[in-house]
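One chain comes next, on its own, written as structure tokens: the form predicted on its own.
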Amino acid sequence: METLSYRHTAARRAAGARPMAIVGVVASGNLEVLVERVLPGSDCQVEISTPVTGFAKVWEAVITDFVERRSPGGLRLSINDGGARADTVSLRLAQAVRLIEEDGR
């Protein structure tokens, strides 16, 4: 099991007021993302637990692209990976941010 951690500064704070959201499922070729609104301002933290080792540079590229596209300021994202491809990671991250940005009612 490999654990990776990335910290970024987003362009802006994520919209919405929902305190947390979860998307996906830990399964072969998929992943689960827990997103929590717990960080100040434009700080963003991504923690990854994956059984697939040796892909830190790929993870870093996907996370950097995600932060630039979605600007998830104020959010901590915890990823439990089941061997997902980069496109699936991007999809799940976008779904998580979209869900936390909803009004939560």
Contents of the next structure:
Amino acid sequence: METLSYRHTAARRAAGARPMAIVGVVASGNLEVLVERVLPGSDCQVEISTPVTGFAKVWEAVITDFVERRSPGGLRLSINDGGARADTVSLRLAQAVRLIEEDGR
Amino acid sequence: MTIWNKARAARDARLRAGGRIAKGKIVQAADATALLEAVIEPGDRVCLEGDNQKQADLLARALAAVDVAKVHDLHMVQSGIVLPEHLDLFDSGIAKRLDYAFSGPQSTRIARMLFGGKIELGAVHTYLELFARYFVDLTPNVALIVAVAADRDGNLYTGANTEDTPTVVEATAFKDGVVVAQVNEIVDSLPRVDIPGDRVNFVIKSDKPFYVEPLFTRDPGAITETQILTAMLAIKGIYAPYGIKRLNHGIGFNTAAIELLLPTYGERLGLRGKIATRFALNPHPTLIPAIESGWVEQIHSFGGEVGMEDYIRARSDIYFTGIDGSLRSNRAICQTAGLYACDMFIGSTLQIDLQGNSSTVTTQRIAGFGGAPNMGSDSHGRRHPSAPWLMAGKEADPDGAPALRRGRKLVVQIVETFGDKNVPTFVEKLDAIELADKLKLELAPVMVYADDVTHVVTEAGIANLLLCRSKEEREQAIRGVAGYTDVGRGRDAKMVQQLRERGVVRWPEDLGIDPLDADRSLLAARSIEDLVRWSGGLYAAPSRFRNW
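Provide the structure of the form predicted together with its partner chain, given the form predicted on its own shown above.
First the chain shown before, then all remaining chains and molecules of the complex.
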């Protein structure tokens, strides 16, 4: 098990008011992302727990692109990884932000 | 005096020897091995019909059981190395030399036997190439073939899976060879004649139907969002702008996703009738929703597909069928159709290098080529124009004189940047090169050569290699769609940005595609059961794909 943590400053604060959201599942080749609106300003934090070691550079690149493209300011994202590929990680992160930015019901 | 008919006399002697075991042309299954010992001589070239799908399994077992003192050192010339018996022949010394095209299920064992020197390898071919050599320098002395049914005169009915049989028989029967057929049943009257009886010397009724693999059934339930994204990119970024109507799809999940997106995403883009109307293609079950939605005009097939028989019979406007109503497939002709009459091949692969060479071999597995290189190559013998072909030719050579400029077939590799177990698809050096070194092959087994590839599609975008003007641009275009692999992260960001501005590299946002829209709800069918429903119950899914 490897844990990784990345802190970024996003371009802007994520929209919406929903306090938290979860997407994905912890399964082989998949991942679960918990996203919480708990950070000040446009701070963003991504915590990763993964069974696969040796992919730190890939994670770093994926998270950097994600912050640039989706601007998840104010969010803490916790990833419970099941050995997902980078493309799936990107997609789940984007889905998590979309969900938390939806108008609250 | 010169004798000009030695081979015919030798063939007649073999037929007399075999005739002692037969009653007319009919031989009992229990006598199959004795028949083969009678008609095969040491050192013969033998085609033991192993096709992509159907297998002469009884004859394979019979040949594996011959007395090696009588039959040995055979030179096997067949397209598929599929059954364990195909390789057992080399372990026992019955066979020595091998020329073939495809070895999917035996790819690990064949690699081991090649390294161990058990097999003297001629070459690994593409289908058309091996078939061509049947008529020049690899003509079989004996062909052991398989059909659904025979009559007492030896006429054969091959049913939906005709595949390689007409080609194998043509080469053998008309060059003084012996043709032995295994059939599921012997009947008085055949539904149709696929192989005339005067080309068939002996017929054996098998105790059980021959083995046939449902090789082209892709469960929509296993299609991922990433594959859907690659399919959206391909449809919007390639099919639509080139107006691709005549094409071949590979076997993978990415192209299955394209098939299932035509009636949904393709419809929304207004593309029905404008793209994907005519195929050289096996009867893919995943194409059923597009056919039912009126997208497809015509399909010619290399082989059949288990479970598709009744559907095809009921849709004869789409498929090629015989007088009996069932599918007529023909691998050699369909490969030719793919090579000369299709404007695009799109398929997947395991490894792509920095110039765009691709390969499906790894150091542990030699899967062979099959037909992909015939589909995935630009025929220099083509002379008829078409809009996509001319457009691609112009992109490659914008300054050339139009009347003298060759068109280009689109050869599209559609992959995900990482494969199974997070293994990167993009590599600096193909494993095929290491394999060629180890086996001392003169050629590395490259599936599609870089100079034939026109586009690479991944979830990260599309690289249009026709628009690249230098080796460096080509490398950066490929790096530009290689995502988070080492190759992708090693890109020159500034140069890729310039390539995006020129449309050489197009990322999803450049095409107005949001990866978040790549959702399984876009699939016209999300399960095998959905496909059965789309077919009105005509598609009989094989049991291994059923969960209801």
